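Next up is one chain by itself, shown in structure tokens, the form predicted alone.
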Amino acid sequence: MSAGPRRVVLRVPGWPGHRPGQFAMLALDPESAHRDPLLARPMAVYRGDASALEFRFKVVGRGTRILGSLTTGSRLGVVGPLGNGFPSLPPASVLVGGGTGIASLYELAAHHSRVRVLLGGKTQEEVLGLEDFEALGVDLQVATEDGSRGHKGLVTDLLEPEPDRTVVACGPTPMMWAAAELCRKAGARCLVSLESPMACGFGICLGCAIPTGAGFRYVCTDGPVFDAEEIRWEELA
């Protein structure tokens, strides 16, 4: 099995619709009395409509390995849409995505043609959904740590925030923290979409608490989208 991103498409009759940045909880073996793995996985909706949803992710453990190897006709439990999603963005906003965080940004880019998109990964193969972003015709730049595509280095190397502009970042915590610091120094607004392990997705398990200036908040119900200035990054990292 390759180390690249995985793709799962689900038929979800009656899906009520969602906003870019919202997510769903996917449960394996939904009809089994003894599910294995037991807990559902939070997954950003990559794209979707009233009949089908697409998810993109990377294998990081047993649950995602099983999810990535499912065959046509397999059944999953789906709870969603969850979270607050992204607000409408002003023109000339910048989207910064790294790793599996890129999955949260595709529909946002598709809804806002006048955005600049910066995507990063360790290798070209790990830049999730690259061909889809290219097909959107947006202003796109790519960074890879091994230099296999675009700039050799980190995706935040490409970020040059401008005052009073909006930056949206989603990816590994160090990447988002770096983007938030660049934006703070430049006087730009920075929104981040956080990723966190959770068991329920709607505020019952309290497993996705994050430190903010206003106390602990929950990625599932208060987020996953937050203003970067709210986050106490030094405690989250």
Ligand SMILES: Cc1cc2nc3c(=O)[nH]c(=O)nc-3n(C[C@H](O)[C@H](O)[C@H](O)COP(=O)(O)OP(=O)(O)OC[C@H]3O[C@@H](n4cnc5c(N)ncnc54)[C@H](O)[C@@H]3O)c2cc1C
Contents of the next structure:
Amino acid sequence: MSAGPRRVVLRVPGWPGHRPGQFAMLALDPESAHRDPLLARPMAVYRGDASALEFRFKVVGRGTRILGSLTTGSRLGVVGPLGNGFPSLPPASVLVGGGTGIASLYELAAHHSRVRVLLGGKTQEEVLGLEDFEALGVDLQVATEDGSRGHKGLVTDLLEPEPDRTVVACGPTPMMWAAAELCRKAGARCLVSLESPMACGFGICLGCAIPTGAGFRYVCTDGPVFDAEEIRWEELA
Amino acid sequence: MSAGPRRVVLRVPGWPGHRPGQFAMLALDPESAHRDPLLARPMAVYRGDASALEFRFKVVGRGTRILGSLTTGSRLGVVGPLGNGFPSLPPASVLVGGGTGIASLYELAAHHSRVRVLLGGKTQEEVLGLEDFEALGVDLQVATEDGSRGHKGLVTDLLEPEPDRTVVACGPTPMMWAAAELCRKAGARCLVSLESPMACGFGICLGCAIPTGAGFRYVCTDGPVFDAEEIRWEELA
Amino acid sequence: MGGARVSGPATPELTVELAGVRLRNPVLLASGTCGYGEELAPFLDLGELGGIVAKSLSLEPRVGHPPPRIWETPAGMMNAIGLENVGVEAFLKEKLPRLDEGVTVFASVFETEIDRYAEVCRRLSGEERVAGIELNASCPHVEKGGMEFGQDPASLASLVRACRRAADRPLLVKLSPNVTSVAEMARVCEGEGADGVSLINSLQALDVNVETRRPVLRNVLGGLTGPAIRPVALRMVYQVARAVRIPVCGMGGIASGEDAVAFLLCGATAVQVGTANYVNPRAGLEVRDGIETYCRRHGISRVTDLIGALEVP
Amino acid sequence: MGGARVSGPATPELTVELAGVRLRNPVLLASGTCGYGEELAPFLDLGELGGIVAKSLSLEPRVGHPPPRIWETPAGMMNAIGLENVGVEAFLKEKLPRLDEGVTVFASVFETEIDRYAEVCRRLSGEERVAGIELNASCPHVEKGGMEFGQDPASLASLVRACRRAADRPLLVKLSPNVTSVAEMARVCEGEGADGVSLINSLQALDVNVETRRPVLRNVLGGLTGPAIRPVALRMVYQVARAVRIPVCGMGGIASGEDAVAFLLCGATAVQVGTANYVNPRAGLEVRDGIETYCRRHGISRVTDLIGALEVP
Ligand SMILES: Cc1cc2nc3c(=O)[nH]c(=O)nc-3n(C[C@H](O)[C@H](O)[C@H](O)COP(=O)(O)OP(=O)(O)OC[C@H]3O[C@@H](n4cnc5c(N)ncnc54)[C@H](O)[C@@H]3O)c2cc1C
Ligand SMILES: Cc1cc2nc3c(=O)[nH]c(=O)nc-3n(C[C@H](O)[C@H](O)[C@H](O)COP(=O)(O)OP(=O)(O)OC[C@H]3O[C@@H](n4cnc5c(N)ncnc54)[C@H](O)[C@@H]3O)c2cc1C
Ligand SMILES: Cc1cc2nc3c(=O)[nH]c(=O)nc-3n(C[C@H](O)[C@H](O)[C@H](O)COP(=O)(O)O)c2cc1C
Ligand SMILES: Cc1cc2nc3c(=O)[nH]c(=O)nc-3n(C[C@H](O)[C@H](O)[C@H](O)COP(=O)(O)O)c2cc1C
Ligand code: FES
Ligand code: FES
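Previous: the form predicted alone; requested now: the form predicted in complex with the named molecule:
So here's everything in the complex, that chain up top.
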């Protein structure tokens, strides 16, 4: 098994369509041959329409291991689309994606061909969906920690926010926090798409609370997209 | 998915060989992506040698559902060979198999080409391994409850035990009990191969106790093959 | 118990009476696992269920614990939400009116002092839309209140007495499983005039992230729920149903009609579906349908015939 | 605690001292899940483990409960074996001598009366091959004895006192999880001179076959074990380790090195592997190896550095 990102493509009858940045809860075993792992896994819709949905992910634990080993014809439980998704972006916005966080950004980039896209990962292989972004023809820059592709270093090294422009960041928390700081200093608006453990994904468990200036808010219903200014990063990290 | 019996063939490096009637514990998920179902499943070795082992089973619950949906390359945990297995049979013995119990009998029949074999099932489809027994060229009679093959009725209808001859029965408990009764009345020896829930299969959980004239005995270590006379059938049923 | 509608095995009668409340069928959604109802409305018609038990309410809104609040465990999950809720006033003014008239709603009450418990009960009294009150005397992960009461017979008695006086609605007491004898606690509730008991709340638990060497929940301790705990819940329901005459509402790991039938056989008059709602928001309805299918298959004309019908050797 | 052998992060020192007994490493096999040792010998060298706790012994041989005795549950199993065993005499004469000198053996004792418990302890005293005694005061499915003692502080105190007097070996007391406060029970044991406590035994449970409408076990009640109960076990080990100064031997659902490390972090000095042995007879060794791998990966030179090292906010 290669360590790189994997994909799963699902036919979801009745899927009502979605906005870029929304997600779904994938229940690994709706027929209950296994009752462990129990909970569904949140996954950003990478791209898709009424006929098929594509998800991209990295194998990090048991749930993603199972997702990665599904064979054609397997059935999953799907609840979605969930979450707020991204707003329409003003021109000259910059998208910054790291690792699996990139999965939330592909459709956003596809809807806004004039954006600049910065993608990062440990190695070239970990820069999820790179070929697809290249095919979009957007202004694209890549950073890898091992230097196997593009800039050697962190993707935030490439970010130079401009005042009153919008930056969208999705990736590991330290990367989003760094992007948020750069934006704050530069006077740019920063949107982030957060992750959190989730039991339900639609607002009934209250498990996905994150600390914000206005108290706890919920990644699944208030987010996953938040204005970076709202987040109390020190408490999140 | 058809309701008929299924098969799984395993390569088990280091398998030391086995006797007819021995079994193995099959752990469904040695890589622990799932911790449920937890316990390994006992399965008779249908046939096999050092290069590959074949098991035959019916999908009756979650474990067998998972076994039935394995794809080439899947890995299982295997502990075995376990249990006592059958002794060598005297000439003119009769083997009586019902449903999945037939799985224990194939190699026994193959080792004793002069035996008579009576096989039964609800329908022809449920008479596990019928083609293989036919290919052995043994004296074979079949009974099905729906009459789709051979005698319409129970396989024990075909059994006419003779004094001092040996009958081997393997199948549902009521069928084995009936065979045991017929044998007792006719003065024939009857061996049965019992099933019981098992946690370990090798004698450490004491979970597989069955009531015998000599107190509790263990299906996994004292059996699964017992002399029918030993069993307290009223308590077992 | 049982309904009045004439029925044969073909259409089993599913109505039950729980603590004086007539339920369309024995399936409720458990407190804390169905929000205030409206969150589940996109997925199913709550009116087709026996009812819902809304998220536990306190006198004032509660903020809850800092994250991480949830964690997955083998065939289960742990939570330490901290009983975050909008408070009883907002519930009555904003949440309850949004639910269709046909939905049977139980209010759950959680507080840190007996007086405050009683005060919430008082506010809920006279509210026609509140079919009954469930006292949550058993939350395993808040510093004050909750399990304190649920683990000590004398405190539990005082709590139930005060709330019994304050509440004009049918009163269920939700018991903690983290006790030596849950039957004893149930008897205390019966003695103080509770109309029924609900059980079980979550098992107190802890899990560790060995990479960070920290507890997985910020609150350190949390409550274990889901299929993993079902056999413990069934045992307790069985013990309590034999110890008291008031009805028992059973829960813990129910995810299918068969799971629910097991609770009924052990003596529960109704059941609640909790964690399963997270994995499948239609779980409650599927449990209801599963019970109906079971009754048809076994020629059972009234679901009440299953209650306590376990054959014990 | 800790061993004397010089070692660096490359070869972590795994020895621990439990209740005065020096163990090669902190991994024991739990009572009732490793027979009398010999049954596992075909699968692994027991001498490579910290030791084994043999099946609980009574004064006379015990026959155990009629079948069905075991049942699978979500991520766990239930059993009601009924403490079948060969009796203390046969153990000493027939079973113990078959084990290699290098295997550290704890004897477990179960009886129905305090006098009989003490008598078994007396018989075990002076036996050099018995490294220590574990009092099973917590079996959840036998009519008399066992959990009776484990659920009542006064009875537990009398039991431990009597056995303490009778036993010249290090004495561990195995606690029941079916109590309101396991920490209180541990303090009772400490007060009576126990050298350590083991926990947890199984959670009392019941499951139902809805097709037959009968309990799945002939004994009706049984004990729940396996991964499902691990978070409850960890919570109790954490609470007990903070309540007493005698060492704690932790168990419940351990199936990997990480699982074991979680128990050590919560304060256990050693751990026991139970149900996992059934699924994989080499589980104990794999847990041992997993602990070693963990120590290497984290640059931990002595496993004792992990004990109680949980970082609590
Ligand atoms: C809104 C949202 C969108 C996501 N989109 C993607 C995506 O497109 N591609 C992708 O690779 N990953 C995505 N993730 C992360 C993904 O959900 C986790 O990697 C996954 O749940 C890990 O499951 P596991 O069983 O393999 O890991 P384990 O560590 O075994 O999981 C144990 C538990 O922790 C939870 N968990 C573990 N890591 C995370 C995490 N980072 N976020 C939330 N819960 C976690 C699991 O859901 C599970 O309940 C997303 C997360 C969220 C919240
Ligand atoms: C020695 C032995 C040899 C066997 N050989 C075969 C065979 O060759 N082919 C075949 O189809 N079946 C065989 N069985 C029966 C087979 O083990 C069960 O059908 C299987 O365990 C059912 O598992 P499940 O998860 O599908 O069913 P579930 O009902 O979901 O299982 C629940 C639990 O009950 C146990 N269980 C259920 N039915 C049985 C049973 N009949 N015997 C023992 N445990 C049971 C399971 O192992 C599991 O622990 C054998 C049983 C034994 C004891
Ligand atoms: C995330 C979460 C929050 C809960 N909140 C409450 C609550 O507010 N009040 C309450 O009485 N029980 C609460 N519970 C407990 C459930 O109502 C129920 O007793 C428990 O989950 C067992 O049932 P289950 O295994 O079906 O989930 C909560 C459970 C979970 C998982
Ligand atoms: C089948 C079975 C038999 C057991 N017998 C005993 C016993 O004789 N004495 C005892 O102290 N514990 C006994 N136990 C309990 C275990 O020693 C252990 O405390 C429990 O199983 C929890 O650990 P686990 O989850 O790793 O199995 C038994 C457990 C099982 C599953
Ligand atoms: S994941 Fe359940 S409320 Fe957000
Ligand atoms: S199955 Fe464990 S002793 Fe027989």
